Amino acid sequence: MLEIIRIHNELLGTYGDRGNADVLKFRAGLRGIKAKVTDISYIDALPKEGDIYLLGGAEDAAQMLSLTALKKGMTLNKAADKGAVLLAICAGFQIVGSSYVTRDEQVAGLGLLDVSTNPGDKRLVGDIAIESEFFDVPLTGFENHSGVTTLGTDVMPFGTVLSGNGNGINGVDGAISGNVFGTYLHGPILARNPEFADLLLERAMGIQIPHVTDEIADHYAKWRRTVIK
């Protein structure tokens, strides 16, 4: 059973990125792979042993709350560690980043990923498409937010930004370290780009999983691949 932890909703779902665990379960069904979505509140204690785990977008306080969660332990890092995949989206991306800063003051974040994250001058919102180097077709999403992410040396940027903003510097969006993933599209990112589900569970089980007919999302990323430049 391959399980998929969804973290601290409650806090980090602002911007609807608890869809990106049931596209994930969806498209793991749809090659016969048993997967369960466990959702965890920013009480609870977070499990240890989740193939996948996924951070969602969300305000200042509430991405303070669930930052502060996940230092109690550690258990996000360990996790990491072993290999565990993450998809942290937006002010996820932040809390496991190196630093960010808020308007009083400079928060050390998870330092999952080698980025740090300042504040901008103007709020980045809007459309965004970006080019990736692990698929043939662009990635689309929405950004909002108004931070700008520095990558450090230990990451590579997820994707090059087509249009849009990204982590507004240098043209990039994101950031890859091993199997984590940050990024700031919304949309859910997953819904609107099925492949990179299906890179999240290859990575998660360590094999490659055979291609699926998925009428409606196939038509998209043809649409994608045509009308995108």
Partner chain sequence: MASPRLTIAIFLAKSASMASRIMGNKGETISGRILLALEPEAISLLARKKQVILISGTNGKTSTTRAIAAIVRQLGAVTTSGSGSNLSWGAAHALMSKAAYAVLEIDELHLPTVIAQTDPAVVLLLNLTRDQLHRMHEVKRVSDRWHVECTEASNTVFVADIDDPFINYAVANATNVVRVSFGGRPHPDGAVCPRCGSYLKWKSGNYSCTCGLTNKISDRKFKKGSAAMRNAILANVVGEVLDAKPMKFKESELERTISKAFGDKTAHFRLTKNPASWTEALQADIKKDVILVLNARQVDGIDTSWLWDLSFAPLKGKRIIVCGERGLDIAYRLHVEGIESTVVDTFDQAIVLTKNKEVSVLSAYTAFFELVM
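In place of the form predicted on its own, output the structure of the form predicted together with its partner chain.
No partner chains or extra molecules come along with it, only the chain itself.
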């Protein structure tokens, strides 16, 4: 049984990232792989044995609450150290970085990705397309943030920005290190890009998984690539 842990969706669910867990479970199911989505709220303890952990986008106060809860026991760090897959979007991406700056102060993040985020001078809102070495096709999504994220030396960018802003600096989006993925793409990203969902499933299972055709998913992803300017 593949354990998908959706972390603090009541806090990190502002921009629809909830769907990433549903798409992972659905695409596992297409291959006959049993998967379960567990919602962990702010007051719940984070399970240690998850295969895939998911963090989404949030408003400022919610982001701070989530980070505070995740620092207790550092369960997410321990799981990531053991090789669990983690996908962190937008505010979630900032949380797993080394630090980010709020209205009042600089906050230390979980340190799972060597990135730091500062407030930008404008809000970055709109469709985004990126090219990533993991995929033959561009990934598409929607960004809505004002953070500018700078990469340290221990991470690689997740992708190169084709249109839109991504990290807001150096023409790249997100960051990766091992099985930890950070990005600014909402959409939800795994609904818009089934290739990425499959990559995360493979990483979590540690084996190659069979290719499946889900006509509407492929049609949808392809169509959204064509409507990106």
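For clarity, a rigid core is taken as the largest C-alpha set superposing within 1.5 Å between two forms. Numbering follows the first chain given and starts at 1. All values derive from a computational prediction rather than experimental measurement.
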| item | value |
| --- | --- |
| Core fit, then Ala221 C-alpha moves 2 Å or more between these two forms | yes |
